[in-house]
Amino acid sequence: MISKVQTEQAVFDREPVIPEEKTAISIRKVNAWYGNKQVLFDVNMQIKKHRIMAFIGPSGCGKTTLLRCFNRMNDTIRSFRLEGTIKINDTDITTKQADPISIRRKVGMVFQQPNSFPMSIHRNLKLPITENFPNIDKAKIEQIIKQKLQDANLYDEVKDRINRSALKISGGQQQRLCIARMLTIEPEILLFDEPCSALDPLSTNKIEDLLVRIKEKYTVVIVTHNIEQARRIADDVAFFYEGRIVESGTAENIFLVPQTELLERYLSGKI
């Protein structure tokens, strides 16, 4: 008989998955409102596993609203209303039966501004592990903390001050700490809402390199206003305008052969 401890530890011992052309998120006929204002119109999309999907488009066009639907973050907004279906691994997450807490364990999120907890770097990482996997032993916790800091390209920079406040490290380091913290509970899908907008170019490059590397194990969805960033890291791109997806496809097709005047104008900086 397999114990709960063995089951929890197995989550962290799994090998990276070989990328497959399978669907991670399926969005069908999604419409959304804040009060009486409709912000998403008939959105249909397939997001593939183990690829980076970038949402681009002007401010206020619905990118972040859709992103927040994937882990039910919009539930915290009383005026928000959604119609349509969003399936993750063939399970509709929009139903009343779907548990938002379980969904957020599978779908992690990093925000525009780093949100490090006002505690040590070590406790920032230990907290989600102990809350989600209370039966894991101390040695395994330490192994996970070190591994996730390494995965986030942060371990060598903070290993000598891991018991000091996370608020004392740089903004770029704090953002990578937030990524490491998200990875501690082994989600399947990673959401990023403008994660580099407040960072310097060096910190941005480190996070971009990190995202390209970890897509072998996770599915990544990123909202970005930085077109060059999308060019550098995205496998697939969806262009939003006024709550609708105007074009979507591979990054190569979106950037090299745009099919609409709207996308051409956006890429040239005219919108």
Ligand SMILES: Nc1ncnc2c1ncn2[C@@H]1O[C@H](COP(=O)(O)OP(=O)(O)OP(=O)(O)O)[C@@H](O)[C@H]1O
Given for the second form:
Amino acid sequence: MISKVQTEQAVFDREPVIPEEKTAISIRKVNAWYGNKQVLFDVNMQIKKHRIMAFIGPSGCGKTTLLRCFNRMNDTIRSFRLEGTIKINDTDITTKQADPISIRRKVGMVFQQPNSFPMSIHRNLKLPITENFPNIDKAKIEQIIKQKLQDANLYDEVKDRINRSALKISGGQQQRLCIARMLTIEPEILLFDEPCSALDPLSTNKIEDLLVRIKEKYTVVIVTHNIEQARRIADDVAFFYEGRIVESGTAENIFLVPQTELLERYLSGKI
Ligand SMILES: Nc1ncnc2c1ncn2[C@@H]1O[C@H](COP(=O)(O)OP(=O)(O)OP(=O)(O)O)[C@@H](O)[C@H]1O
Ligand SMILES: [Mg+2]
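Same protein, different form: I have the form predicted alone, so give me the form predicted in complex with this ligand.
Full assembly next; the chain just shown is listed first.
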């Protein structure tokens, strides 16, 4: 018997065709497993450049797993296996030949808990710059550090204590420092896995503001459990349920005219 999820999936497999040059990530027939347990089923999706894509859905439905595929973070999990293709700039990043280090240069990631390095704010930012651009001159380094702190809405708050420990600033400030640090190496795609779930509303607000501002330069993919956050900032939304994308489309369509009972129930807090 065909389940409701499967019939709903079939409807949404007919995704709109987006011109290649506007696609940041193209996901085709992705299936994934941890050991024998399949956790992603036939995922097809195109993530568009210079927009914010939000992944929503109940806990354990595969949002983080798919997000981590975009910069090969799942490589560290021995039991993980993936089938299908994920293309960034026409290159399938899932193949053995694709180099995870250069993928991570293009695709940065920020996690739920800020992972500031136990060193000064300045050194947190300088390290990735000198590692990635070994011949860069001192003045340029300082210029990038200032620019990225400004881009991350943090410069004014830390400019007087830039040589103090990054661990001494608030959680919200550390999260913005991690964003600034990610921006120093000029990635194209920014991944955020519930970046505000450990933060207060004011810090959340600052991060949402900066995401909306920086999407002009980058492509943003964010996992969030906060439907209101997705409503505030997302341009596009994908709704996951038990490893499948049940619905995806513009935020307007997803929130105003959900096509499936599952999504309706999720949005009204019944799942
Ligand atoms: N390292 C792992 N080893 C084995 N199973 C895993 C691993 N990581 C995740 N899983 C399983 O894969 C499935 C999808 O997990 P995933 O973390 O992608 O879900 P999620 O939608 O991000 O959930 P949440 O909203 O709780 O973060 C779950 O059943 C989870 O238990
Ligand atoms: Mg998750």
